[in-house]
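Only one chain is included here, represented as structure tokens and corresponding to the form predicted on its own.
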Amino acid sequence: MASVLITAIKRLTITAAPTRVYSSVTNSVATVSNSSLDVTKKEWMFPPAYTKPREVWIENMDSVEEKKLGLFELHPTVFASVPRIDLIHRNVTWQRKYRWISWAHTKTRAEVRGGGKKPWPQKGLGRARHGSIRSPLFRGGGVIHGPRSGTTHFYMLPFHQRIYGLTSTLSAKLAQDDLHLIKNLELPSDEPEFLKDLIENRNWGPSVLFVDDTDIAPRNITVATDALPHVNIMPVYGLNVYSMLKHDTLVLTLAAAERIEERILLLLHAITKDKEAPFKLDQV
């Protein structure tokens, strides 16, 4: 029985359509055969030393049905690093606090109404010396070291913790199959139902974040996302950890993926000690 199966498999010939592979460096499209899938290598300024690039399918947006347009290489330092949950948590805490202003307010003894008269004489009654009934020792008096309105909780997270927070979140999204690549944001229709059916058909959801390299999006996708509160568009310069975690699926255009790689790799390999030195405090 085993020999019959082996003979049948040897006679079986499988033919597949050629695959188109996009390169971010040469801007060319290479056609490869079904025998060996050769991906056009990207010439990064800082090539990976110990790990291989991650290959991701490029998906279409012109129809609800999913089509594979080609393969795209992602730098492993940016999209395949070890996710640091602690750094992701620090980034989320930082983002939630830097825009938080506390308006809680308490009055001091100078702001509480009343208490202008001395409650009893200084001497002669054997009682403690008090000058006002609005002292913090009295009921209804002022509050010591209470919260004052307009208190900001802003603080600056260290530079490399912000960078590694982005790489950890992008790597976690790719590992969980929640990161997808598309050629551009062009849609054939501005109907919200088309985009909703596309998301449901490809299991992108329920919330989706589209990221492009520019803040000027095509008209069809902006009109379609206006009626879908769980679908948002963001330029690449506004990409952050909190927004990526808030959405279940992250969809990047090819230009946005290249821009993210270029910027993060440049910042990771830049020497910033001389620029940071004037801003550091001298600790004696």
Partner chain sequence: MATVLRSRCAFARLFAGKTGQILNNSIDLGIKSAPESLSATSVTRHYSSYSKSPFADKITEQYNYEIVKNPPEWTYVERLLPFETIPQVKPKDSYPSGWVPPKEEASNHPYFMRRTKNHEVPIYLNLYDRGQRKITKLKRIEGDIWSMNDEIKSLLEKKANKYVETRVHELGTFIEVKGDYVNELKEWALSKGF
The other form holds:
Amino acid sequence: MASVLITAIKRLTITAAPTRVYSSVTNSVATVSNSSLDVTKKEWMFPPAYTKPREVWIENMDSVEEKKLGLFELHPTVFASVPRIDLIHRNVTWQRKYRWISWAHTKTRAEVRGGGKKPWPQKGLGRARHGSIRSPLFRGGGVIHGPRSGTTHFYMLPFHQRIYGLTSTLSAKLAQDDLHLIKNLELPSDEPEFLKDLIENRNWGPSVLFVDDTDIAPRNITVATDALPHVNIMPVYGLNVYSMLKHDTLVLTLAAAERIEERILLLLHAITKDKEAPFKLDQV
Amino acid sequence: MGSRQITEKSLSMLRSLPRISLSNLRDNPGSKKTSKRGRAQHGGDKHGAGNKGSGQRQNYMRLGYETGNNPFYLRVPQEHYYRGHHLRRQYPPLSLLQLQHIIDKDRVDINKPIDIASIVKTGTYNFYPDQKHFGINLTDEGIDIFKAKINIEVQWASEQVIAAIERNGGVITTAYYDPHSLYLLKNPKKFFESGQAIPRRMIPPPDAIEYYTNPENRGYLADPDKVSEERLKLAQKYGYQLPNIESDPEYSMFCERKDPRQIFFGLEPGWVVNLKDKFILKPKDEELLQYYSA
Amino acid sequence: MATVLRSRCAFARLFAGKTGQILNNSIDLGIKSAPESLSATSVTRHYSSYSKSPFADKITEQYNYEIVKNPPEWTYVERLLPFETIPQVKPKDSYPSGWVPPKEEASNHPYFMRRTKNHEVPIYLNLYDRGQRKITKLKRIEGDIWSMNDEIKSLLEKKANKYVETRVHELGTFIEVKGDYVNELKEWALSKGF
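Same protein, the form predicted together with its partner chain this time rather than the form predicted on its own?
Let us now look at the entire complex, which starts with that chain.
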């Protein structure tokens, strides 16, 4: 474990896929020696009690080749929690269903054209008694409990399931080498080719999601990602499980990572009685 | 230090498994129960409605009807001793043990006076003004272990509880809040955001005035001299040395009480608080000032 | 800023007279109702509160007020606002309520039990089957859960002099013990410093 870390430090300008530094025991070793490494040691508001924080390389965006600019610490509760696949599944299903409206529609016996008259007299004919030719028993009659247009499937997933869905996805992304940190979204050129080459070179999955703190991105990256449908930019408040899984790689700016950590840890340590209460449609 | 640590184990397992994507997610086995509609003999056929009668014909008997015999709700007679029980004032309990817990965990600042708003803010005490709850009833569970010097204001307290608090050098007052004031105290932020002026607190109803004017209960309307007399009496009754609050450096804090028409500490009726821009609007008109200071 | 609200409702009803059965709110609003407006398509508005409805007219009388910026009473306002996060506990000499703070040495063990956000030890008793089935649940476990399980089992079996069934759930990071051993396990957890 220690040798991997030391070779990683030596290879400062790395062109191959970046190595993750999992610092469970050998935390101190990685961060001491080289002076050109920019290591940010954080002051935690909620210090990690047992599980060690994760350390991730900060990468550059000015060249196609990868350069490591430093190390950044990430809180284990957010980025190294036990990945709950069932919670991720529930979050994805919720995101799919809660906005969906089913427009399927069938007519009831009252809505089907005709059938107001009694088809034949009650008695005397030897036939079954009927009141209308559009009853559900008839061919061409109304449907009893069929779909009715504009059926909503809205429901709110419990508050903590949504939080832990986010932490599970972020931890899974980090564990599977699909999470990268960059300083900011400044690109040297607005050519979509540049981004394409960068993604290709660094072995990032074909689809990439850039997450920034603000919802206004610099011009270059906006123009570049405009042309590429599989590369998208998102502000922190739009972060969701579905988008993180749809895009193969997740790239966070430092500010975004800080903000995500701050928000999630704050909510996990706050009095959330009003958030756990049943969701009211008119609530703020 | 490998795979016995559960977090590291699960995360390192993920490294050797395919990428988690939208196409390989699953919920826990047994989480989804697909209920099929009933078919044939069991569940189908009569669809749980039985045979003939009002049940199958969906023409049910009224609720409580017991097919002719004297139903339960008519069989049990009324008792006049509980008449109006649903209209009586209720004081949900808060024990001294819970209070000590709150203080130990620093959820409330002992260096400032404690009132119902600060206790509700801790998140550990709940009361619902719309359900005839009129405030905190400080109970004597944990009376032996209670050791905190506080200035507390509750709505109901028994003699032992008063003794327990005064023994530690604290001060207790019982005060009345009308239901509207209680709503404000329960969620002050919501009230400030509504942009209304802080109203006056109402005086207690006739049957409560006696309680709150009695110095034995440390009522807020009682004579302060009589209250200090009662403090001495109580100390003698329960056999403890009454600590001298005057010599305490925090004496001014222990003296802080609310005006009988005041709801929040430090904020007078008639003021409008602007949370966003951080200023307070205070009335200057004669008429209003007279009204609010009545 | 207090404004006195006045109602015009009573006046409108006087003008409507004996014939006037006010069918919609138009009269109250002072609008002359055309024949079309009395049709089935016109909808009566329902207002959420009297003060916000057009029945109550706002008079131009304004009361004098002063705006105090950065008032000295702002500390009192801040005291009333809810917590952002549950406050951290400052170390004290003694805790009369019986609460025990977590210790530094807790992270030396191969396993760990994180405190809840209310700084309590996460050991609970769940009751099933009308109270006949008691299961003690130890939640929020990190580290080597299996060695913790072994320790707990041996400890409880010694105390109870009988076999103690446990269930280890790695993904859920909890251990369930069959029976009511909450007090023993809480004691053990506090002795470990969790």
